[in-house]
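Single chain ahead, written as structure tokens, the form predicted on its own.
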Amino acid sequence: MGRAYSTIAFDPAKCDGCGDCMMACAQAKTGTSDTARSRIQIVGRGNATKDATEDATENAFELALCRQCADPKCVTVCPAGALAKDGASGVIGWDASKCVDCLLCTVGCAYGGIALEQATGHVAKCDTCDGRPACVPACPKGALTYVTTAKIYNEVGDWEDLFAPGLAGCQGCNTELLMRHTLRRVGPDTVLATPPGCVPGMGSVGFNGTTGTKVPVFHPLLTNTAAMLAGVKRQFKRMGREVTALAIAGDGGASDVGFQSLSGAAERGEQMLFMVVDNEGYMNTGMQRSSCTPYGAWTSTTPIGAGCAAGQPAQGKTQDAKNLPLIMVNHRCAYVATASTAYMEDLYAKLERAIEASKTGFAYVHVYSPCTTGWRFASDQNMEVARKAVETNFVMLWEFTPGEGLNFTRPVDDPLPVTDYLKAMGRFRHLSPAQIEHIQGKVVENAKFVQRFSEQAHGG
């Protein structure tokens, strides 16, 4: 696998065009306050101004910055060899001693990332300040972030992919990403259980006589996954073989009909890693509601408009979601964590701890997994929906052990309003102001509850 590199990401919806990033860059690179000499340029579109409306601001500003391209055109068109990509850092470096000032590189770059600096008469471009870009912390709106997630792909990219190629998921679904990375990390000495749901539906148990994984896999009932996996693990121990007993189950089976099996195994401290892929419903069989489906959400069994509820038009699910990970905390499991595929480094760190905990007790990881089909959003928005869930505190990322208590791994001190998350999906499009107020209230209530739980665990 090729290397992946860190990069500066830009969110135009957050940018108000203040220019603080350009000022910071100019000071860092030239020692002046001349923003024309900044390597990063925020460019307004049309009549955009700082006073533009919120909707207009989303499309008001663009970024001119070197993307440090994998196949940089500026490098290929440079006749003097003055530009070269560093294989270790990924940064495209410029050598002044070789440059002939022909400016062909400025033509080759489609992003306006390299340009003539009038004060010096040479081209100038971003070098990411040796991995500590001055522009990022200077942005008061958080429109710039230095994305470092890529380093996990450099670390794990060459590990064996233990799923067969060609799994059959819905377009834009991130469950395949979750399955492949989880099994890649857990490793080949694994016995995998995948009860009915999206995971076997995508092909973990194979198609037409073929295998879906390179490790032993079985397909239990929704009701007995944890019980069967406990038996398998115990039999391997009797045989003197140390394997990781791994379940990848949906939220429906785990929180509803499979809960008795899950709860029993957790209470007994069975040595396994139980992962729940929470897409908030029975999504592969027709998008029915589960006990993890949030209040107000449309599903095929919690419709909107048609039908009546107490004489009123139905408006989605009328109950709040079951908080399964907190219920598992009350089982005093060896390890409990919540995770999201929008934060893969966080997920990998939790897998490390969960695998270790499963050698002596029950480890539980609850991963929030947006469903492009059932949640009704565009297939290219999966990660953005997952990220918004965390940024609004609709989903909180934490981990728990009996010895350390509950700790937040990605605290959000200033959460966005929950509407920023709800409006990203069609399943909430029908919500009334009263329903949105109810959801916002529950998000705040839940955040306070978990915060108090964490503080109590640490003597607060």
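Because the structure is predicted, anything quoted here is derived from the model rather than measured. Residue numbers count along the first chain shown, from 1. Basically, rigid core = biggest C-alpha set you can superpose within 1.5 Å across the two forms. First, how it differs from the form predicted in complex with the partner chain.
- Hinge residue for the rigid-body motion between these two forms, chosen from G31, Q288, E155, S89: E155.
- The smaller of the two rigid parts turns by 24° against the larger between these two forms, as judged from C-alpha superpositions.
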Second form
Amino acid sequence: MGRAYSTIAFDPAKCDGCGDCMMACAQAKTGTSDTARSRIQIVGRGNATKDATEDATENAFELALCRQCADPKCVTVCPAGALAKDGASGVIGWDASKCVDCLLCTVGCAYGGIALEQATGHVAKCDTCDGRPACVPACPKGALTYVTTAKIYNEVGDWEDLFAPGLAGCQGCNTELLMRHTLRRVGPDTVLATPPGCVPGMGSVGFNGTTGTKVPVFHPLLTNTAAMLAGVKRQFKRMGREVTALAIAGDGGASDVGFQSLSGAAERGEQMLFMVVDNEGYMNTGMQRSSCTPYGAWTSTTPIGAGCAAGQPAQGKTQDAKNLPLIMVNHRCAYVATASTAYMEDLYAKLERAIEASKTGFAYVHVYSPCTTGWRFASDQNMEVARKAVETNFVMLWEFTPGEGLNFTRPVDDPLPVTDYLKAMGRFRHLSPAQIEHIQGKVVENAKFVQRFSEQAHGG
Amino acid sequence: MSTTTLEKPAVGAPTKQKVMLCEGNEAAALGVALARPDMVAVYPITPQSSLVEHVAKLIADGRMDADIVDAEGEHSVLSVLQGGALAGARTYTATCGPGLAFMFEPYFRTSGMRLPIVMSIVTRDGITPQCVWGGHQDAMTVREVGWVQIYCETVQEVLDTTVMAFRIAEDHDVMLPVNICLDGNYLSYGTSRVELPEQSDVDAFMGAKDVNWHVALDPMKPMAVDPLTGGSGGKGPATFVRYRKSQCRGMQNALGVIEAVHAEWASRFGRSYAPLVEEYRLDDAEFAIMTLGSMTGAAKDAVDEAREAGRKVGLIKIKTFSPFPVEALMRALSKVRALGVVDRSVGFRWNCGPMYQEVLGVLYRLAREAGTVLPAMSFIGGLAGADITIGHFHRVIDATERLLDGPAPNEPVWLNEND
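Which structure goes with the form predicted in complex with the partner chain, now that we have seen the form predicted on its own?
Everything in the complex follows now, all chains and molecules, and the chain you saw is the first one.
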């Protein structure tokens, strides 16, 4: 496979044109506060300002910045060989000693990514500050992000995909993505347990003797995954063989009827990696509520009452979700983490630690997994819904070890209002203002609660 | 008929066996240790608790090299063993009563997956009313779940049958889980003299450890275990039917394997048990009583006393309850003209003992094939740990004898009701 590179991404919807990024770049690259010398340029469009209406603001600003193109026109047109793409980092470097100041490169670039810097008389361009771009952390709105997921691609892109193509998931379901990535990372010396739920439903164990899985896979009972997997692992250990015991389970079985087995295995420190794909319900059997279903959510067993339109209550689930990962923290597992497919680097880093931890104890990874079908959103919106969950603090990404305590891996200090998340889905469409207020209150309360775990771990 | 291919290693001179005094639960634990399992999973429940305590102690003392899993309940106990067995382990556990009820979901599945797990049921009566005492209600309740079930009469038989159970379960023509049923309270805590075979002799009896043939979950040869069968219209039901049929075939094969294993045990260790059905003073009997488990001792004494009084009574003990030994029973029943069946549990649907119900099927076969209609009646006794004494068996013998000349009642006789 080819190589992928990191890149600076810009979200115009978040940019208010404050110019802090330009200031940071100018200072980092020239030691001055002259934003004209910044290699990142935010350009206002039309008459829009930061005080304009929301709709106008969305496209008010544009970015002029080197994209570090894969097939860079600036390099192609340079007659002096002063521009070259670094094969390892992907960064297009400029060599002052070779440049003849012809400016053909500035004509070649369609993005305004390389331009004449009047103060020096030479062209200047972004070099990503050796992978730590100064502009990104300077942006107060989070409109700039340094996307480094290319690292995952380069590391595991050539590894074998341990699921055959053509699994039968719902359109837009990210569980297939999760299974492929997890298996790829865990590798072929694995025994996989997929209890009843969406994962076997999409064909991991298969039908009538055929399967899409390239590692040995079995279908435990909904109630006994952790116990059965413990037996498998122990016997391989007894035979002196290194085999990873991996469970990919749904939230329903894990948090409800399979919880005893899960808790028992965690208490005994069984050596396995137990992953819960939390789509907040029994989604493969018709979208019924589980104890992980959030307050207010519509499910087929927490329906919207007929009086709802007339202003009556009886709207969706009437209890808050069980916080299963925090419960697992209280088992003092070797490793516990929450993750989201919207943050793959974070997930990969956690998988790595979880696999390592599973060699000596119980490792638990809880992945929040939006369900296009049961949550009622368009199938192309999965990552966006997952991301909104984190950006609103509805879902918090952290990891725990007994030695290091609980640490946030992607802290959200300035969360978006929870309505930004709720309105992305049909299952919350019916919510009354009071219910939304309840959910927002719980999000704040949960954030404080988890924060306390973190602080306790660090003597705060 | 069985298609067993049991290998018969050459029998050497039997080593002198150690004689000791122990309770039935300890005898079961010693039998387990002799069979050298790889993995045991335990959860305590009365009256099984001292059995798993003995197992734990044997492991702690280094007298048994097995991985012990102290699971959080019977449901997980059997589940852990399923995982172990799927990875090739020889596995063992024990339970009873509510514990067996709690493990029902994996219990059903163990026979479905054809896993050679061995489990003692230290039999206990059912709740409610609350009862922690002996009875056969637990084991009888699960008689249609596809496990081999063998009942024991004495503490020595518990020890010997426990070892034999592993050979039966792991036989390639059987491949089914086996329950050794020992009566709660009577055999679990009953202390008596037992002979303990030498480990080397048991090793020779067991043969080379050959459990890895049932490793199903091996990354070296990846495959899916227990994939979903399709619904109607596809090949699913046909696959399912063929699978079920093969389970039944394995169960029928077990009859021959149980006989062969018992015969080899007798030749090696000098103790023989009727493997399926024991006939006691039956050859010249006019009528018989039928027993199961530890009640048989008192019943034999009562039969002996009745014989001394000149009455032509014999006894049929069922040892292998599942698979039900139909042919052996037909041979035994063809010798008599009336039958009284003593159950230690109840059949709620038929208002009689469950073993009696099973025997009715054999009696029908007898009527159809030999033209003999045998009057029979049901006795229910020993519930909730009650004694079935020699006196009770005299009542059974009296009532059964009356069947020779009079009508057979449709109601069961409830022993212990007015004790």
